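Single chain ahead, by itself, as structure tokens, in the form predicted on its own.
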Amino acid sequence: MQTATVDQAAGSRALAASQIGAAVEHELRAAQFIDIHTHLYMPSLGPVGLWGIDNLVTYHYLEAELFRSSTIQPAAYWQLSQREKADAIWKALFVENAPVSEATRGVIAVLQAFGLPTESEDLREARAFFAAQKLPAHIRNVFKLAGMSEAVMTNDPLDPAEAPEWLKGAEPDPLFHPVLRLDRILNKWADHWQILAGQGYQVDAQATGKSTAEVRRFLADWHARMKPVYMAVSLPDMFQFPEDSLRGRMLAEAVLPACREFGIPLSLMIGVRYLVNPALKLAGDAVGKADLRAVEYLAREYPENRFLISVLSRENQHELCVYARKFANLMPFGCWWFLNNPSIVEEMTRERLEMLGTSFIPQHSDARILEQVIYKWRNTRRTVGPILANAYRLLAEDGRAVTRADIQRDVARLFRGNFEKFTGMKKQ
């Protein structure tokens, strides 16, 4: 009891300007983040989750870099086994060149975190290490190294590899929260409507008749099965709403009513230009500036809905902050895809802090391979720390004392509380 009293007194004591930076670093290290958007999976969903050195090195960001630093052509690369692909990337990007890009440096950070060599000519030792890991224990260790308590998944009910595991009754895991992903329904209906029809839903190729009502029933069934914390879709830079299109009707008549009924947000990730270079496959997507008047319309005309919003273009970020100031049902989050570089993260986070205070979610990992969360959250702490420290120093200079308790509260809000409150995971 006496120790707690002493800690409380220390936490409420005004910090000197010279103490603020260290206090921020300490609280960021101590905090357990919620990673609000990943492509990671709980073990009960089977082999859809990716982990280990060969998956890390063949991540599509590194594949894109390979074709700039090697003579190998995409068509020849795709014919290789995964191990051969990893060896080719390791040789080109880590042996023949210094791994200074964000994506390559991330692999180095992961190897360092596990005490593995970072300057080897090959991947033999790393492969042996990962082959010896048992996945459930490895997940817990990775989360500990990343400083995160939970990950939010991306769960597609039309994914032929994942859906059967849910239908068999996948065992929940407190480390993972489901999300109901809608891309195949909203963006690729022509290729997937027959799956719904095969499951007994009365839908057709043009989404006429009962189709939207049946999609809403489909969402209700999967909400009951998954218990997602939100629904989500990635959208092209040309996204418009309202719009007389299949996607527009599905949003208005099925998705938005379902989110209201279930009391969960809809996450819109806007600005993708798909496969501008099809030869690169997953690495071939690009970025486009979006018209955010669609976001304005949604926030204004659907006040009972809540929207998690991430936009891919750097040029859209200021406009998104302005809309967030106007609509409390809009929550900006993360620095997505090509924005997840320290120079841009710094700019975006500073801008959001200046305009929104601590009422946003600074980052998510978007990790596709388990171990990526180690370097992604290390980078976030390293980048966000000086930004927060500078904001507190300016506040102190302008006459408001800053305490360790202030910093601890704000870090918890930014990296946990805002998400828990906005999704309803934690009632306020």
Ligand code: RAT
Given for the second form:
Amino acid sequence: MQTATVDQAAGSRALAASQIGAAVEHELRAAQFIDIHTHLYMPSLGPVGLWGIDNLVTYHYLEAELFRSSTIQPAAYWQLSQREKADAIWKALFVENAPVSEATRGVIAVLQAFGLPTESEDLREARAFFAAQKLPAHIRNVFKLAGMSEAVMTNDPLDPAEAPEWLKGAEPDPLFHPVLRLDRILNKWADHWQILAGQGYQVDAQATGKSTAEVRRFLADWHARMKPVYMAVSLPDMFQFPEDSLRGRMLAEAVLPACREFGIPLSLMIGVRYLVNPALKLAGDAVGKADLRAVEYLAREYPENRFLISVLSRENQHELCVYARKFANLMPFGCWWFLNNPSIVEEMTRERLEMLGTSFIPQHSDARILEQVIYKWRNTRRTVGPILANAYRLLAEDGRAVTRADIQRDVARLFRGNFEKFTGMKKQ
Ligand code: RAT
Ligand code: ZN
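Form predicted on its own done; form predicted together with this ligand now:
Full assembly next; the chain just shown is listed first.
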């Protein structure tokens, strides 16, 4: 009791300008974040969850960099075994060059976090270390090192590797939240409608007749199976809404009503130019500026829906903040993919704080390989810390005292509370 009173008193004392930086750093370190969009998976979904050194080194962000620093051609690279791929990338990007890019430096940070050599000629020691880890305990350790309590997954019910595990009744895991991902339905209907048809849903190639109602029934069935915290889709830079297209009709007649019915948000990740270089496979996508009038229309015409929004183009960030000021059913989140570099994270986070206060979600990791959350969240804390501290210093200068309790509350709101509230995971 005594300690609590003392702590409370310390927490509500005005901080001197010189104390603010350290206090922000401390609160960011102490907070347990929710990672609101990852490609990580709970162990009960089987081998879809990637982890370990060979996966870390062959991350598609690094594959894109390989072809700039090696003479190997994509076609030859794809013929290699995964271990050979990792060796080729390690040699080109870590031995023959300094790993100064964001994605390469991330691997170094992970190696360092586990006390593994960062300058060796090969990956032998790292491979031995990861081979000795037991997954569930390793996940808990990695989350602890990353300062996060939970990861939100990306679960596409039409993913052939994952769907059978759900159908078998994959055991839920408190460390992982499901998300119903819609890319195969909304962006690749031609390749997937037959799977739905095969499962007894009355759909056809052009999505005519009962198709959209049947997709809604499919979503309801998967909602019951997965209990997702939101539905999600990535969209091209040319995305338009409303639109007389298959995707436009699916959104209007199946997805938006389903989200309303289940009281969950829809996450739109807009601005991908898919496979501008198909030879690079997963690493072959680029970015394009999107027309955010589609977001404006959705927010205004569907006030009963809530939208988590991430846009990939740097040029779209300011207008997204403007739209978020107009519509409380929009929640900007993350510095996605090509934006997740300190220079751009800094610019975007400052802009969001200035325009939206603490009513946004600064970052998600987008980790595809488990251990990446260690470096991605460390980088976020490092970049966001000084920006928050600067905002508090300006506030103090302008006449409003800042306390440790203020900082603690704001960090919790930014890195978990906004998400919990927006998804309805926590009421109030
Ligand atoms: O950032 C990435 O890893 C991209 O390849 C995509 O996965 C993107 O994040 C997405 O979820 O579509
Ligand atoms: Zn992603």
